[in-house]
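Given as structure tokens, the chain that follows is alone and in the form predicted on its own.
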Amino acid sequence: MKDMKYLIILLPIFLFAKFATNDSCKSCHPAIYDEFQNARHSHSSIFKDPIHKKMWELSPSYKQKKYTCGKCHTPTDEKLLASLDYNQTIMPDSNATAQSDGVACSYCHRIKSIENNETMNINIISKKEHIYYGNLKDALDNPFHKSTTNKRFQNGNVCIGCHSHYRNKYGTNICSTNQHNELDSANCVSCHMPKVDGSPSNLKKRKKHAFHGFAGIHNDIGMLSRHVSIEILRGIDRFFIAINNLSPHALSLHPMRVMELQVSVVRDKNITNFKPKQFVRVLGTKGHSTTPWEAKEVIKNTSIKGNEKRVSTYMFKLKKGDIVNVKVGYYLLSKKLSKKLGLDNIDKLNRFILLKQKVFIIKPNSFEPLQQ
């Protein structure tokens, strides 16, 4: 009888809506639902992401009263997406459920396959509304939806429909993780959706489930720290800091973000702070930075590439007892861009986000310092 009660509640959703709402998943998947509320997928619309909103308001499509980002940012807003097909001027509606759902649960779990495309990849969505794709080998039959799997879910690369690459009208690749099929042998889910405690569903108890907070720079970045390591090496009159990127893609993907290496040495209660070193990917035209839609080239790229070890040199002679503090992290926006967008007064958008920290103590008989 309990199952029948849920069935009565959910049947209208599956029968009369192309995409089920996130709220309809809550009763059976409470742990995953709660994680998703903090995920960037849940905050992908202009009403929840102030950076995205400001960039859209500067774009040509805003002047034309068109929201052209919905294909990836709010893919279940059928009314909005249909308006683009018919060249209509419909703006995002803050009251639309699809806007608050963001990249909805039902959208991702209905990705049947991914079509490779020069401008951007295309998600092929299953037309069977009551069948969801996942990766459980013994998915439970239930009265609400059927569960199955496919190649993209099995290899963990269901993300590259939206997160592979995007080229503007000049052919410039704005944001890329998979431009040259770098992730074909990798697994996005293993890093960004690691297994955590708790059952994915209350219909069948399990010990673990895939994390649906989607670990990244915005949320649970600590989960990604194990894919980065920091080393130190002493020279006669200098020392070296190495950042090892153990992931298959660059550590700095988005052109608006700034990755930074911060190093300091403590000696006899005195602190020497070295100038931070930044790693960026800057888009522009003829050597000058521009907005993404105007960019014709990548004018600067110091990002740490996939599986790369990046070494930085510091002209400072280390001595016994010195303490070297190393931090690696990010700023969501450069100071210049933050000011231009009028977002420089929002602390959470301008603070340093720590990815990895390591402290070394210099020992007398060791060429390479020992970790504290």
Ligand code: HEC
Given for the second form:
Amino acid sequence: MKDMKYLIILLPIFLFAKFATNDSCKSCHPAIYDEFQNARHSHSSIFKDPIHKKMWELSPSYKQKKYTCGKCHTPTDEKLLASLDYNQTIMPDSNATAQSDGVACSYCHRIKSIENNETMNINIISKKEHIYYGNLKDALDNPFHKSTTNKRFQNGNVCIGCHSHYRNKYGTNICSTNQHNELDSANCVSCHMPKVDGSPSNLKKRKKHAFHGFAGIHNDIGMLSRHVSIEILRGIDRFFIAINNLSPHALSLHPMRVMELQVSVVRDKNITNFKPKQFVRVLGTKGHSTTPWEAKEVIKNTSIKGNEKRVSTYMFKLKKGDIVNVKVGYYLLSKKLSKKLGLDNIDKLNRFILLKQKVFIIKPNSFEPLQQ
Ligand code: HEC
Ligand code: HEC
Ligand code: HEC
Ligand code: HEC
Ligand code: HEC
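Pass me the form predicted in complex with the ligand as well; I've looked at the form predicted on its own already.
What follows is the whole complex; the chain from before opens it.
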């Protein structure tokens, strides 16, 4: 009888889809596999992402001994995800391949469609283990899997199952700004997976493949810099700096991020540093910031919206020969949060990450207009 009970508990786990591991793609897709090692999608577990681990330990799911984050952070850990459905308490296992695989190759490539849902969207995973969706024309047959396509891959937004929104128990949207599905038609792939040199497989030679390092704030941010432009306008007794967001989403999607504009003027070897301006989206309750899980509202939102041009004013009279140095970038998390999580001693998590820099040399009497 005892054995039967054990069997009933385990059975649902084995009914779930089996996912091929990232390693099984390596021999035929070496270039993509190598790029992927640097992508956040392969660093999304608590074992590889210290910020994620610390935030999880603060969350209600940790107190209930559950890893609800796994739905998006380690979606091929079937055992762990099944345990959530059956209200069991299984904690992430550092030896599980699905944990180190993160947002695995086979997971993304089996997303058949995406269902809209109030709390978070749901990825519908194809039951066919060895048919992968993609966007290649005339994909070559191979002994390991078949290839096909679907609308999400064709539109370049198979991403919004996980990247769209995530509401807490009070209905506050924690993770992004896609409140009205305005990103549904955005082609994420065009900016985050641009075409780079090298064949996508070693069985058929093509010139280019989609970049699988997934350019973001953590890595390869330089690939994104052309989607933001910086302009200057000179007034009589002041000047203006405009940040022009050419992307469809807000600059800094994650509530932890702090975007910063740094401006300095060099005149005759003297440097004037202006106070940095920060752009943030702070969650909280009754005007005070809280953990994302306790937040009832957005208490402050100065982040630059999709396709917005934001102008900042500097009370400083520019003259011929002045050099204005402008930097736009990010901190992964605020100083306060970093301290609270005990991560303030890890340099790479606290440094300023440069998205774009521009240097303007002021000409005589030039009042450069803002380009509209
Ligand atoms: C609906 C899918 C989803 C769920 C569920 C989810 N996350 Fe995330 N998480 C994401 C996405 C997508 C990103 C990347 C967002 C970005 O960078 O804008 C992310 C990023 C993060 C980051 C930033 C990591 C870094 O190093 O910069 C933290 C921290 C985090 N999540 C914590 C959690 C915790 C804790 C849980 C569970 C209690 C959780 N998430 C559940 C989708 C999810
Ligand atoms: C035996 C070699 C082999 C293995 C192993 C392999 N692939 Fe492929 N795959 C190919 C070849 C060949 C193509 C076609 C490439 C082309 O036409 O340029 C391909 C194409 C693809 C495509 C594009 C499909 C399309 O229609 O756009 C995807 C996605 C893909 N593979 C994913 C994977 C994933 C994920 C894994 C590991 C779980 C994997 N492959 C393992 C050989 C392999
Ligand atoms: C299964 C859920 C899932 C899907 C599908 C998904 N992502 Fe992610 N993505 C995540 C998670 C979780 C993270 C955060 C990992 C971490 O840092 O801990 C992330 C991180 C990122 C980052 C890094 C952000 C940063 O701060 O550096 C980028 C860029 C990104 N995703 C783009 C995409 C794109 C483009 C697609 C679609 C082609 C996509 N993602 C599909 C879950 C997903
Ligand atoms: C976050 C989702 C995601 C993950 C994870 C992911 N891919 Fe992809 N992959 C895509 C998308 C989207 C495309 C289509 C790109 C396009 O339309 O240009 C793609 C395209 C491909 C292609 C076709 C080649 C091309 O240039 O279009 C192959 C092969 C492939 N992926 C293999 C892999 C392998 C192997 C891994 C793991 C090492 C992996 N993918 C991980 C989303 C993903
Ligand atoms: C026109 C180009 C463009 C398109 C299209 C685009 N992005 Fe971005 N994305 C950017 C730029 C630029 C940044 C860097 C600045 C920032 O973080 O906002 C960025 C940053 C991100 C980040 C990191 C944010 C953070 O706070 O960690 C994620 C995640 C992301 N994009 C996901 C997506 C998804 C999902 C889509 C499709 C729905 C998408 N992007 C479409 C340009 C684009």
